[in-house]
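Quick heads-up: it's one chain on its own, the form predicted on its own, in structure tokens.
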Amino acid sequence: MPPTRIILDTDPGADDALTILLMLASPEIKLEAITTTHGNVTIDKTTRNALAVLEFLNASRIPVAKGCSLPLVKPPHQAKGEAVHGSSGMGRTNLPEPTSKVVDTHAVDYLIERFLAEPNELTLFAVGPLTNVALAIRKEPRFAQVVKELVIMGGAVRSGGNMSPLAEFNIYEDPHAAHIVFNSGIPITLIPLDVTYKCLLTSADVDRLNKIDSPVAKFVRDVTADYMAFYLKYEGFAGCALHDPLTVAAIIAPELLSLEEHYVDVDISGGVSTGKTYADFMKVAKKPANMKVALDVRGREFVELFIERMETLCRSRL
């Protein structure tokens, strides 16, 4: 089969940063594009960091374009962003400034373009907040039609949130959005809290990989250096959850994930469930399904399977 041609939207973040490494490295998936957004840090960082990290894998051939630096409605709340992530959003990284500069295009009318000029042909992983791709479909009525699928890192089913006590950060960032990306009619797989949280990436796994002597292996230790130590604070592990590469098993490994498919929305009320994403299992909307939701996963394959596909990149690369 021809590998899944993918246009990545992503807030880097450490997490969003080992997404594109998985990505380069599956043979599977062909990465076409990388659209940013705010989100885990400010968009002119995330934008560099999306920058930087295709060039520190010689990968600039792959066009990134700069999208929206707001929320629809609400406030942005970045600072939790930067606690995870660090103030770069690449924690103890250093990459250099990268020479490659974005498209002239804005992010929200590149996927336009994009997608419509290849109706069906192109996947969305959407791993930040749903601003681009909510406006995409508000801009032109057309681009919920023609997207082959949606892949969203987002939400927290029947599992607690991490932003609120209901909320996920990416939904809870921007829920306006997501409400809107959620009722659009584009086939959504959705990926939570419920199963991200079971796939924890240990720092015994990062010390594995880095008996490899390379410097993919040390960059993928010096971006989870602030995420672990934020998770050993504050969640008592020793590791790291790996929130958005998980989105990359929908496409090279889906037998891990246990999907279902129901009717999911998101609360906008402006209460204290702000953000939360819930899905009417026992059918009492009469609304018929919008999405396949990820509700189990066999976490520690999947972690193997990251760790399997970083090492042969660290070695393709020595």
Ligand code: RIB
Given for the second form:
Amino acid sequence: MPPTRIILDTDPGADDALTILLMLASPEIKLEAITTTHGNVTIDKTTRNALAVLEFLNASRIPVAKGCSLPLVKPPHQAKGEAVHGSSGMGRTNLPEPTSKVVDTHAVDYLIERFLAEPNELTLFAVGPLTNVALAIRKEPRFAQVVKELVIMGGAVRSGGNMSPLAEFNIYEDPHAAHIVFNSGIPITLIPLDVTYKCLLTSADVDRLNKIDSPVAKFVRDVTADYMAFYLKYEGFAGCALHDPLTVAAIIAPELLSLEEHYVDVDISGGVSTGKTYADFMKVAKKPANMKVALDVRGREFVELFIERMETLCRSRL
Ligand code: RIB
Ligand code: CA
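Switch from the form predicted on its own to the form predicted in complex with the named molecule and give that structure.
Following is the full complex, with the preceding chain placed first.
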């Protein structure tokens, strides 16, 4: 079976970086390009981080297109991102300044060009605020018809939020973009906090990985250091949720996910529940399902798979 060809829209971010590592370590996937968005940190930092991680992994052949610096309507909240991912967005890593450059095309135009050029051949992963994706949908009406599948890390369906009591960060950061994307007709698979919080990478897991003397193992330790410190201080557990990496399970281990088809939308009313993703479980709105939602996961099995793939990557970079 040929690998799934993926373009990743991302706001690196520690778990975003782990997602890039996992995609590059997975033969089921061909990571074709990265588009960057504002989110965990500023667009300049997320873009620099994407270039730096690819260079660190000798993957600078993968093009990077720089995207939107602000949400569609509301102001950004990068302070939370910096608290979790460090001021650079890369935790305690110290990757050198990248020598590679972004492509000349804005991420929104790059997405439109790539997906129109090969209709229904490419899969889009979005693991940050959905601003770029929403603008691609609005700028090019054909865009929603040529995306093979859109896998999103975002939302809190039955779960509480991690940015407000009700809303998850990526959706909360640009709820208007999420509302556009959720109602676009693109085939969506949503990976919300309901399942990502069941995939905790622990410090013991990181220590086990670092039994391999590899710069990749050290990178995983350093990029998650602030992340883990935040979780221990504010959420009371010694580990970090593999939010973004769990999206990759949709391709490499779909059997670990319990997916259900539902109509899901986002509250954009501007009140206390703004950014809340809600599923019409009782079908009272009488609208057709607009996505597959992961509502359960075999979390520890995914974490073990993640570590196995990291160990393989480490051994290739001794
Ligand atoms: O809520 C988790 C999401 O917010 C992840 O994508 C993480 O990188 C942050 O962007
Ligand atoms: Ca992210």
